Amino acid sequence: MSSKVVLKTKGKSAKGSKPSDDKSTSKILKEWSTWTMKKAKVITHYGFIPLVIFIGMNSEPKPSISQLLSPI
Amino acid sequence: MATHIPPPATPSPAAEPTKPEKVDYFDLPCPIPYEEIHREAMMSLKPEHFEGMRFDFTKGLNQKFSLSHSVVMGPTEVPSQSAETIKIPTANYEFGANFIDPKLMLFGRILTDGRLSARVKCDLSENLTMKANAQLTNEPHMSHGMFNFDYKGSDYRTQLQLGNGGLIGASYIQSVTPHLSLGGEVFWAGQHRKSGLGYAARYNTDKMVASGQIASTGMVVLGYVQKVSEKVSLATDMMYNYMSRDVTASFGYDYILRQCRLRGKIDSNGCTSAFLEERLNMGLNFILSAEIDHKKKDYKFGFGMTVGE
């Protein structure tokens, strides 16, 4: 009898964990995409202008650093 | 031979004796992109008015690469609940870098308070273009970003838009005759759970452009621009919102002269405005902007200089 009870509770706990598994995979996906969006926003915010300057300084004809910094 | 050419003052709409133009419906020109359907009316009637002083300096390091420094000082409007406009004096410095290549265009501007405005346009292939646009701020939930994928066909254009907040949109525009193009768009805003549908039409000849747009959000926009001569155009436009029963009509002129460009308009809201860009010298422009709102008693005057190409 006791073994049956134990099996029942095991069954219940197994059933209980399955729907929470499904929830957690979609939840994990959502959390992961939100995390990537946040990181992408920070990277773009700090890195976009340096990226444009980097691409510009390496285009032909190559300008010099003094031209970048001087106000003339 | 000369007698067969009809004089230009008397056009004959019904019978075209010398030039029977046979329209080749398989060889129509590519239409204007859907978001630029009111382009001429917007350019003539909506210049960038500002209040205060503005100074822009653009320094080209290269044919493709340039840096820009911009200082703006003046009162900025703060949105307020009451009918009064509240203005706070602000001063900003904006640094920008542009890289312009036939295949890739990068445009970035950053303000002293940390706001970044970035635009990227990349030609992935001959007909497919990717554009991205972002306004990023340090405040949470105030940043926007949008990606557009444009495909250009022989006489049509399609565009797919993806934005933050679950915004998805698509638009299609087709040339129906050499002068007329029709288009439609549909969008879905995930965050606000709203969807919308819109149609647009544009008829243009050498002398005039007429455009109209209607959207299920309640907005109807009609515009008409007539090129009176090489230097002068007149434009009029009407915006009507059938949900909120709000109408605004405006009428304006656009003088493009050798040394200056003057645009002025008057509105049905009791607002008159003018914008002058005067070329003092090669690479030196002087700008004056005035916007007088008689109804709200809001007077905005601005002046500025632009140095560099």
The other form holds:
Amino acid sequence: MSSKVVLKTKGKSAKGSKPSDDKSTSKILKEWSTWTMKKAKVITHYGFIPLVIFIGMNSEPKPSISQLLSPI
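Based on the form predicted together with its partner chain presented above, generate the structure block for the form predicted on its own.
Below you will find a single chain and nothing else.
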């Protein structure tokens, strides 16, 4: 779908080496991992308590919502 843009540089370089691909790949990997961690943090932040309530409501014996939310 997307095409890569290859920039030709002046000067001597080893034949067949692509230093721009290595930099772009590492940059893309870093951006992707940062994006993933930010999304995981938000999902964990807003999803943990509802997950605990959901698991608690599906356990035996079935507690009422007030028993589940009370600290005792």
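So that the term is clear: the rigid core is the largest set of C-alpha atoms that superpose within 1.5 Å between two forms. Fair warning: this is a prediction, and the values are worked out from it, not measured in the lab. Positions refer to the first chain, counted from 1.
- Asn58 shows a C-alpha shift below 2 Å between the two forms [criterion: core-superposed Cα displacement of 2 Å].
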